[in-house]
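Just one chain follows, in the form predicted alone, and it is written as structure tokens.
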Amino acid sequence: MKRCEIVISGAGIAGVATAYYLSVKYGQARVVLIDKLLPMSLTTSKSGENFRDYWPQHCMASFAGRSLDLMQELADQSGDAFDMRFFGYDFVSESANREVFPSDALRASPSGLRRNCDREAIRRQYPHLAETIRQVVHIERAGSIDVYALGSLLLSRARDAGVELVCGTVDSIDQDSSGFALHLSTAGGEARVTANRLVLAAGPFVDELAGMLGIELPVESFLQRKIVIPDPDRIIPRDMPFTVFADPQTFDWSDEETELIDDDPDYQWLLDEFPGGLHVKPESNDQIKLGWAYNRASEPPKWDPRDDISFPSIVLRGASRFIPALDRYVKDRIPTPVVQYSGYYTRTRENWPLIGPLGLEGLYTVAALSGYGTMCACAAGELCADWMMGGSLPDFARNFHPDRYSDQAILAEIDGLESDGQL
């Protein structure tokens, strides 16, 4: 049996950062990680691996920022470790008067934001896009990162300060007045570990692990996924900004198309209209990163997703509405290898996180940071450090709170939205 102050289930990339912020910040010497495989291998592994601070909502974007300003620190620190490239995100548009995510507060503050509606400059500048877009709206803080590097970087930091990791899975949790037991399978047989206080932090199977306490979070998983694929044509400019088309769409089949696919029931959602929100970037040697965000299914969660074969085309086939020289990769053939994603957006329905203590004493969460754990994750894990040790709270902390729904002022707030921000 081990014994420790902490234990955090879950050593994604949200988990080792409130590792990180536990023993770092604070000084926690007794803290344990456990997952059942390696640190960061199954959702964060996914991660588009990009970052911005532009948001809908006045909490999201004070959280995303205070997560960059975090992570800008760890790269000056480390001789930018985990190669954080500050490059922009342009939101695209066919229509002048569309806003990306409709917001009262982003109205009112412009702040960071260029507009472009100029036809003609648009042409000029992005003579790659359709002649139909008719809005470019750079993002300028916003770019990508190296995110396993980042994961590594606040893992060793906080195994130097005391943190232990082990490898298991839980299979059950006990609680009582002394604290919390968890029960595990591990290579070398059963095991047990006991804490003062437990973070649950598994990603997609947060929920599991509340359920052994009795808890049931407010939580949904859904399977989304990007692929990699070569651009031999180089159609992609290798300079091009992580790029968003901010229009719904639907796609022009033919006839003939449309008849077959209505004549079946597993495919009929093909005919539907597609959300916003389709992404292209340019990725290393002469690669390029897709990923569209339009599955609206929930689903239990799974340690191995299955791909998808309709994924590669779908996605390309919508990315030439705003690229058109992507078409050639439908038409023609998709460039091989293919690379396929498939990772887990576990959220709440405003997409808003949980953070901070359960209804059990000594019981917290990080979880539901559905399609933004990475760039997200060092906020995320310095606030459920701050509410475990008594530190001083953001603004941002009660909107994340997981008992937040009892509280008819935010509650009014979410009902109210415009937009979750979901890419």
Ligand SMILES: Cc1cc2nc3c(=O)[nH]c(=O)nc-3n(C[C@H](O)[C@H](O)[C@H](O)COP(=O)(O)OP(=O)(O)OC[C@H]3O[C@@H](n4cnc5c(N)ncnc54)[C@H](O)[C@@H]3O)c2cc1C
The other form holds:
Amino acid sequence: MKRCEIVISGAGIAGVATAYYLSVKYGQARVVLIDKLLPMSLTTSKSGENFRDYWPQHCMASFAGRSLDLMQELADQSGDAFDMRFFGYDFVSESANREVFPSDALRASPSGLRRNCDREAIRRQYPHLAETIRQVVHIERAGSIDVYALGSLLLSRARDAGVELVCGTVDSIDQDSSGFALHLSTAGGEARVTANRLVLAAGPFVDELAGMLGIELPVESFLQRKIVIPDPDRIIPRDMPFTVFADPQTFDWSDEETELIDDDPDYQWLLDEFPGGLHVKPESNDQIKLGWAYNRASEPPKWDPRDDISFPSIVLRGASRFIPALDRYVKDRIPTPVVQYSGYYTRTRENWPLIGPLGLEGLYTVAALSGYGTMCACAAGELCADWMMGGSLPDFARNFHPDRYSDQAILAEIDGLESDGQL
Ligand SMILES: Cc1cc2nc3c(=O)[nH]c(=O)nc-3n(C[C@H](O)[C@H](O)[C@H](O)COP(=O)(O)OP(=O)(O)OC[C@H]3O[C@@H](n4cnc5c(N)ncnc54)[C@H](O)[C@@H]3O)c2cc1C
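Return one more block: the form predicted together with this ligand, after the form predicted alone shown previously.
All chains and molecules follow, beginning with the one already shown.
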């Protein structure tokens, strides 16, 4: 049996960042981090690794902004150990008038945003974009990181500060007056870890763990994907920012295709409108990465979700709407190898995370990080540590408190949201 002060269940980027801020910011060395898998190998390894401070609500914009500040500090201290690069995001739309991404935060302070609706200028500056594009909004404070390198840096510093990593599956949890007892299956047999305080950081399985303590969390998981493929025809300029098609779209299927789809109830969703948010960016070695979080059907998470063979052609077909030359890859043959990453966006209905105390004495969570968990991990880990160690809390802390739905003012804000910011 192992006894410690704090046990964190889950060594994805959220659990690792929490261990880092507990041990390095607060000097809390008696922390055990438990994971069934290698650290950062579940959802974290599927991340597109992108970041932005462009969010619909102030709380999310401040949260992401804080995380970027923390990442910049870490990048400076570590000699850029995780390749933090600022190349911006371009949101593109076929309409010059529509707000490409409704954002109170940006209406209040639009610095860091460049909006271009000049048709000729768009043609000159972005020759790879479709002639139908009438608006490009460039976000300055955005780019990408190497998430595994960031997590490894945080984990090695946390271990240097005393944090211990245990490999095991949490099968059940008991709570009594002395704290929590976690029952594990490990390679060496059954084991037990006890602690005064427990942090649930189990990604898509966080509600399963909370359920072991009789708590239901307001989260659902949605399987989303991205692909990386070669770009042998060099269609995507190597210096193209992360480019997002802001408009929803329906596909222009041929009569023959429509008939086939109509005949198969499993594929009729292909005739529906797909949401905006499809994104493309250049990758190293003449590759490109494409993602589109269009799945709106939640499901119980699986440990090893299957790839979808139709995803590569759907995302390329959608992308050729705003980068027409990609149509070549749909019509001829998708360049191989096609590497697909499938993982869950585990999220709340308004798409704000759950960070803070959870109703039972000594129980906390850092979870529901949806499609933004790698860019916001540092601020999430810091906030969880601030709650646990009595540090001063940022303004956004109350919006992300797991019990926020019982606060009428926050509930009214949630009910009135225009956009959930999901990409
Ligand atoms: C396709 C895709 C693209 C994405 N792109 C981006 C992006 O560009 N930018 C961005 O910021 N975010 C992105 N995200 C989101 C980001 O990857 C997640 O929000 C983040 O990785 C969540 O981290 P986590 O630590 O909460 O969860 P996880 O990484 O899933 O970690 C949870 C850990 O808990 C462990 N665990 C669970 N149950 C148990 C148990 N019973 N016993 C022991 N261990 C357990 C698991 O093994 C796992 O290691 C993307 C996600 C997906 C799916």
